[in-house]
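Given as structure tokens, the chain that follows is alone and in the form predicted on its own.
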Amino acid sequence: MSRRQGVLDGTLILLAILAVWQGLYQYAGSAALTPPWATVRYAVDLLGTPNFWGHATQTLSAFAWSVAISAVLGIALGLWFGAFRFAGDVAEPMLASLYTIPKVTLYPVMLLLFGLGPSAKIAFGVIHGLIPVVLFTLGAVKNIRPVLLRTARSLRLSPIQTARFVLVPAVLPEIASGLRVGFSLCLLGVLIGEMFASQRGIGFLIINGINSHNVKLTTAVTLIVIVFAVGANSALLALDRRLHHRG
């Protein structure tokens, strides 16, 4: 019953979005955006062109690297800060403060450090996605119930057994939540990086469409990005809920 309700809710939301989109088109006209069906058709045609996939490959490569770096480094730092309580108490407010800084203000620094090219896009993705992973992992370790550790000691589990059967199941759901947030922010960071200083990538296509007043291209590429982001985030959300349910 809940699955059928979810499908119904999703359908109603989609229809509402399409209605609002069509209404905005009727109000603003073709100078601002294209209608839903025309955008979908152009997006499908665009997906069949080698030029689009050349740009998409650049974006997906930078995105994959930024997610991998954010995940590995974020989990490692989160576990370290969580294991050493004083370091965590010092780092947590600092990271939370850094997280509130508009990342776009750091782009000149990224250009100076990494120059133009894929490295700057990856770095810009990492500075967006790293901190949420660290904070979620840190919070998961800090909030482990003491009774779990006492039970592990009473059962005389080895450190490896304690990590495998106690610590990992306890922190994994929160880490999954952090990775889901980091995933979305890494994508945002890479796209913004491509908009500022790049000649390749999906972000470049969007900003190039804006600069050349190619509304059809801009709207279609934006739709493709939204569909990818929503689809991937929905899959990660389902995994996140499953892990929390098991926890």
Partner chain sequence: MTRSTRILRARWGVSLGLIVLLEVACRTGLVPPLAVLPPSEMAAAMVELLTTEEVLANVAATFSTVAVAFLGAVLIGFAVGVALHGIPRLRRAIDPLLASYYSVPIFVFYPLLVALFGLGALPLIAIGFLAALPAMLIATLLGLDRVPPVLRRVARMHRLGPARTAALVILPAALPNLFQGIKLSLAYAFIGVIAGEFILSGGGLGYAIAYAYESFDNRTMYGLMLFVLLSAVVSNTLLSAWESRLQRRRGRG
Given for the second form:
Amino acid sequence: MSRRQGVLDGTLILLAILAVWQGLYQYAGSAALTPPWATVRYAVDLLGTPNFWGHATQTLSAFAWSVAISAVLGIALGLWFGAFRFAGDVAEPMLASLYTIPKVTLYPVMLLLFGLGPSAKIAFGVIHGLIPVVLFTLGAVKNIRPVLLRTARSLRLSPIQTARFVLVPAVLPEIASGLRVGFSLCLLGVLIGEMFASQRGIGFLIINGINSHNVKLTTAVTLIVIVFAVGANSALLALDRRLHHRG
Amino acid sequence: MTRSTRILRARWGVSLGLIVLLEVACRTGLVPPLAVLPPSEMAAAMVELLTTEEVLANVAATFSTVAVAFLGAVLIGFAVGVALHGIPRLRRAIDPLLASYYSVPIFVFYPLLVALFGLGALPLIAIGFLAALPAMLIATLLGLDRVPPVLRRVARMHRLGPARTAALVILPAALPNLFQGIKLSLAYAFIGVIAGEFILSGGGLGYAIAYAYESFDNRTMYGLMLFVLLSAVVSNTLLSAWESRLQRRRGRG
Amino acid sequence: MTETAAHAVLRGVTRVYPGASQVHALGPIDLDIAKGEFFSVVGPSGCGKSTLLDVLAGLNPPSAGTIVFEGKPVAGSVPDGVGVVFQEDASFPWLTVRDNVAFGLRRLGMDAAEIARRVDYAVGFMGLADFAGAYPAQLSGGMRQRVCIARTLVLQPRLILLDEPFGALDQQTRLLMGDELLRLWRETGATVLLITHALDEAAMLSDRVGVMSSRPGRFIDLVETGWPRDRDSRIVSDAAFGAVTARLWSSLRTESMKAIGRG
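Could you give the coordinates for the form predicted in complex with its partner chain, as opposed to the form predicted on its own above?
Time for the whole complex; same chain goes first.
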């Protein structure tokens, strides 16, 4: 397929989304959402106000913390489970099962343990983001082709050299995929946290907009969240694909 | 065989150990008793609650909402997946959307869904459906991609028509992925519905948990929470057991 | 070799892959395969051997030329009486060995007793009787390929096309599978066309071997082996076997050099 056709198709899809959006607006009216162009304009205005950035900073810092904790803890746990095959086999289905529970029900526990501040949000983000990082890392270590390690031994590499030149490059693409999924889920966790019990942050802005019937605000903030999430995810996905192609 | 029994035993051991650990931590005050209930009391509360009519009504409401969302997502996700697989150009164009789908917290669409569907179960069904749909769709696409081309050629050698090729060759070949999609769809529908109830609605188990939290009724909160978590884990474990029975028979060949 | 009548006839068969690149993969090919003949095709990798099989089986249409099987033109679909064994593992992982083998017969709506009789025979013939209830994942690669051969065999095809069926197997297994193939050929009286990249395999099994050029594939040599009908793998120790293999290699060497870019 030519590049030009790709761009054309992408544009068509974007237009289709805008058309559906406009159609929903026509159908459901201004009590439900604002039309595309008005929303974009209001969102741009919103991005110029210090009030919005006050909320955004709260969300972003909680998000950054939860991503960092999920990444460090998740990779460490994943490597550990991967290295000790038995522990990994015991843990993997348990983690997969934990991944499928409705984690939102645990949020009150986070609030009771950490109070109403940012720590509860961060902990809740970590609950969401940690497991995929562990699972992907574990899988990566488990699925290293044994011949690579035998090659390393036949080349008489030291353990450190083996890690540096064989293990890390072999598992990196999978870990990157895990981090990408963890990244999205941390954002989800932090936003849900803010939607449920918080006075600050983007999630609060959305829920506040809903409760005060401020459709303009809700739609605009929703758009900003989506653009941020999709943009970040696409960038990570591109990186992810490059790593996988190299590997 | 012995290794797998050992793993299974270790898994039970770890689970029980963690529960006992939590029990001890709560009883000795290591974890603030106001924050976390000991597991034994959670279980007692859960059993008690499940005898009250109000809770049973909530359970029925939530489960039926999840069931409708899940079934709808599986059927429509499969149908759309099959259609999209047949139109590669459309699929390529939509691919980035699918890849980014789960990075968007879909609860932000709840007000829109309320405006579209009114209050009640419908917007919740819609949230569960929207959460589960792409999982099934992506699994269907993946399953169809992974049907070895040689099997399609075998079908042609046996001179099967399109319908028989689909029923006798393509579907069974794609089944492992489809099953994966069904499993994920159930989990996501459940997560979506509970979260929708929790944050935004006025009924169902999710709402009951949020309400109990806000009225400082820890016993009810933990009892219901345990029930929701157990429901998710048990349904997922059952589906996984069924799946691995299927997988074991046919291996990974 | 007793040449009774041409079973399959190819005239001017050409295959150009459609699309922007227009790769000329095959032909033109003129070939008569006699009824009951064991014919093998060897050639450098990528020369269009498999394309030839696809076109002859009716799995792909030729871009030009005609194919006639038992007096009827082959067009668009696999004709009745033609069975194909593919290079890849084509066993159905969700069916047991017995159900795999019965697959084609069930589609024909044959009655259950007759199906059971034929399946038992084919399963036994291919040495799979002890594994009839097993799933392919529980079998070795060689046994899976036997399942696929049995699945084709039960249909009692009059022309059997095999596309490098032993390509993924080790040398000893290949020799033994070759013996079984010869036995099958003798007992069914079917015509066999075997695609292979192994010269010794072609020399050992065939009445006639066609040597193909690098792409676009054409026949550059047709070698008659002159083996008796009741031959087996022990023929590899015959002096004539060496001569046949040597002739195949001398025809093929330059073409193979082209295929790896040293032409």
